[in-house]
Structure formats: structure tokens, C-alpha cells
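First, one chain by itself in C-alpha cells, the form predicted alone.
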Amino acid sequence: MPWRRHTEEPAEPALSRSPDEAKARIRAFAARSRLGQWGLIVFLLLSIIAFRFGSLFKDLPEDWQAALGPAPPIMLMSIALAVYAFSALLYILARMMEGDRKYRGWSHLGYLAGFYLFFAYADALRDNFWAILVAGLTILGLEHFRLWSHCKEAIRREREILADLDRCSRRLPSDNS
């Protein structure tokens, strides 16, 4: 998976690093800051698919529907969605305050896909589609903002280190003089 290589946090800045290392870290943070965008794009594609094929389970043969059993009550699924969205937002805000640097949007995508499936199975996706879409955009948007703001700050620090390294190299006498 192409996003895996950017999920690891680069090591903390060191004063003894070379300008090439600082530039590589800036590129790594810039690539990492785009993870949230990919999560939002995947969620939008998932939402388009869910909107298009929302009544997929109605076309299943009756013996398959009997094997799957009855759908959960729609009221309970709506309560579960509200509880999930509220707790996910609190969790993201708590991680933002702690300075957590890992992207956790992929697990939210799995939960939101599960809500699409459960509502589609209950044949209630058309009525609840916008609730899932708004919850997902809010959760993944906040997750993207959290990671983007962390990476932007890290890039700013790396650029300061790069500028300091550049000033130090200008002050040193060259070997040719």
C-alpha cells in the first residue's frame, strides 16, 4: 500500500543533521500530510458507491436473506451512529490535545462502511445516507486537519533548522581561502 511508507513518524529534529536530511524530512512530512486527503477521497468514493447501490440487498435471493436474518432495528442503528460520531470526535480532539502523530482515519472508514452496509441491509440507506455522509466528512475532516496541522508545524521547524544550517555554513571559512 503506497500510504504505508508515510505513516511512520520521522525522528525528532537533531542539530547535527545535514541539509539533505532536513530536506528529506520536509518531503516526508509533506507526503504524510496528504494521508487525510486520501482518506476523504476514499470515503467520498465509498459514499458514491453506497448511494448508487443502496438497495443491493433487496436483490438477494430469499434463501440468502433468510440466512442473513432480520436487519437490526433502524432506531438502534441511528443511535449507534450518533454515539459513534460523538465519541470519534471526542477521541480525535483528545489525540489533538495530546499531540498524537499517527493517522487513524482508516479505521473510521471501516466503521462508516459498516454503517452504510447495515443501513443498506435494513433498506433504510436512502433515509439515513446524509447522516452517515455528514458524520463521515466531519470525522475524517477533523482527522485530516489534525494530521495536516501537525505536519505543517513540523515542516516549519525543519525549515528553521535548514535556515540555521545555511547560516552556519556561510559563517564558516571555506577551505580555499
Second form
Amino acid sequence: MPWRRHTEEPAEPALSRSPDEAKARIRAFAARSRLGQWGLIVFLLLSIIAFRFGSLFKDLPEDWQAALGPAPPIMLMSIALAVYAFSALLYILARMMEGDRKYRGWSHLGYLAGFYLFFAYADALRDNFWAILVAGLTILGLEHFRLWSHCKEAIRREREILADLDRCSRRLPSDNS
Amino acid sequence: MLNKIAVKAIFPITLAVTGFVILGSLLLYSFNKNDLISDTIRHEVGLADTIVKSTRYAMLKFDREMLQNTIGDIGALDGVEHVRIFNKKGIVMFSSDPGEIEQAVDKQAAGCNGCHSGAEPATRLGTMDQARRFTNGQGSEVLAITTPIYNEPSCIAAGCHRPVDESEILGTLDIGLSTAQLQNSLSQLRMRLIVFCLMVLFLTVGGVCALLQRNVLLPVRNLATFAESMAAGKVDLKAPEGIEEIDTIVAVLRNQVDQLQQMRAEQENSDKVLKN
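Given the form predicted alone, corresponding form predicted in complex with its partner chain:
Below is the entire complex, every chain and molecule, led by the chain shown above.
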């Protein structure tokens, strides 16, 4: 069964960690939660480049264009974009339920850049730019939210552990006395 | 606020549905726009062919006056921006704008370079390749069709033109129509899609929010209030009910509180015994 119930997972031996370890984990989770932001920023930069220079393929020398061959039909590319966005969103929602901790936005950036390239080569980027932009923002936004909420939850748990460790360390000297 | 269950449950669904509905609408608009433009081009190509056929007799009779009047009348129709006939050298022979007659056109200009881009001019073009879009001097967008006027045996018989194998094309007809009607249809399509998008979003996001609120969020909030009250010592409160999992948690909570109270009572009894 892919989605395990919480009760089936073994509890972490949280109090066996040192405060420094917990702080390091908080820093690591905070850094990881910002990955999605970087993915969105890179995608927006990519979109600006595509919007600004998307028509450059028309100016390629004829022998280059002949070597590259004809562009795929625009209709097929649009259908591929819709199918890709649908399956990517379903996949992200499924991983959100599973509690997957990996950031997979970089591969989506690659696919979206591919769509920009193909539509630009078919000289149809002007008509389809907003569709790719909306698809990218939705997919990367959801991926960012997935990782960010997971990291926020992990940071909250680590802070609780840190507070428990702090309470224990304060209690110990009084117990000894 | 962002850690609340409502945000965690509703935000991803809202984002995914909103994004995909907007993407689908944009792609649908793009498909419909291309279909509308293709239909308009096909309609214009048919119109251009009709003009060529209807002026054929005047050409065979070498009746320049009738030809010029026909072109002028067609050019005066609503939505027709220009109609002109070029000869093979690119000189305007007949036009709805008399000022253009005898003017030469650059073969690299839009509408000409489709055939004249190579060393040998192309004699056949696909339907979509005959069309071009541009903004005219009055600032309105024009969709123009350039259609060739082919040489026929009857043209040679009239004694005006050379045989077909020497000269396949005699000239071209260029007709430009205003795209105002097309733009109007596209604008209506955009409005309808926006309204459809808003309705779909309202139904799906609103439906998901309402169901989550009724079946998950409200019972969980009631359970949290119930647990807090029990922790504060109020044990006679009405428990939230109607959902199996929440009923189980309430039963466990009640059981725990009962055990705790029993332990306290035993502790108090043993304290009393010890004091006595």
C-alpha cells in the first residue's frame, strides 16, 4: 500500500539527538524549503528569455533549418503540454500524500524548457507562451508548496525536540543537587 | 495560519485545479482561434477564386473598363479593404484604389515573397500560404489573400498571351479583408471562456472547500475544542459525532480521562488511609 498510516511508522528516537544536531537539521530543512523558490525564479527567468528571444529560430540559416527538419505539428505539441501538465499535477498530489521529501522541480524545468524550445521552433510561441507559463507556475508552485509545507512541519517538530532537550538539560542540574 | 489544516488541504487542490483549468482554456482558445483563422482564410480564398472567375469574361473580351468597374464595386463592399490585380511584372493593372494603378510592387514585399523568395518563383501555393496578416495605414488589421491568375487555352486564343508552357501565370489577384469580424468573434470566445473558467473554478474549488469544511475541518475543530475542554476538567461536554474516526478518538479520550479520574480517586483514598 503506497500511503501508510501514521501509526505504522516507528517513532524517531528524538531525544537521543544533541541540540546542535537539531539546530543543524532545522538549518538544513530551512535551506531545503527554499529550493522551490529557486525553481520558480529560474523558470520565470527562462520564461523571460523565451518571451524575448523566442522568435530567433526564424533567423536561423536555411541549411541549419533544413538540418533540424520540420517542427512537430502544433496541435500535437499542445496536446502533449496538456497531458504533461495533467500527469505532473497528479504525480505531485500523489507524492504529497505519500510524504515524499525530494524536490523534483528541476526535471520539470527541463520539460518546460523543452516545450518553450519546440513551440519557438514551430514559430508558435507567441500563441502558446501563456499556456506554458501557466502550466509551469502551477506545477512548480505546487511542487514548492509540497516541499515547503513538509519542511515547515519538520522544522516545527525539530523545534519541539529542541525545546524538550532544553527542558531536560535545565532539569538535570537540579536533579543532581 | 499557513500551518492550519484548512490551508494545507484546500490550497494544493485550489492551485492544481485553477492552474489546469486556465491552461486548458488557453489551449482551447488557441485551437479555436487557429480554426477560426483557417476558416476565414479558406473563405477568402474562395472569394478570391470567385472574383477571378467572374472577371474572366471581361479579361477575354479585353474590356478594361468593365474589369476596373467590377474591381471597384467589390472594393466598395463593407469589410473589403483592397482588391487589386497585378501583372506578371508586379505592376498594378486594376485596383479598387485608382491611385495605385500603374504602380509597381516590390517582389520581396509581404504577399509577394511567398512565391518570389527562391531563384525560380513558385507557381503553386497551399491555401494557408496564400494568406498574410498586416496592419494597414488606418491602423486596422487586414487579412489578405494573393491568388494567382493562371494562363488558359482561351487566353491564348484571344491573342493576348503566350502559350501555357511559356507562361503559366499571367498575374495575381490580391484581396484584403478587414479582420474586425474575426476579432469580434475571438473576443466573444475569450469572454465565454473566462465566464466558463470562473464557473468551473467556483464549482470545483467551492465544492471541495464546502465538503472539506463540512466533513473534515469542522469535526476536527470541534474535536480540538472538546479535547482542550476535557484537559481543562470539563468532562460533561457533548462530544463531536458523526464520523467514525472522530468517534474513536472521542472514546479513547473519554477512556483516558476516566482512567485518570479513577487513579486520582485511588490516590486520594490511599492518602486518606495513610493520614488516618
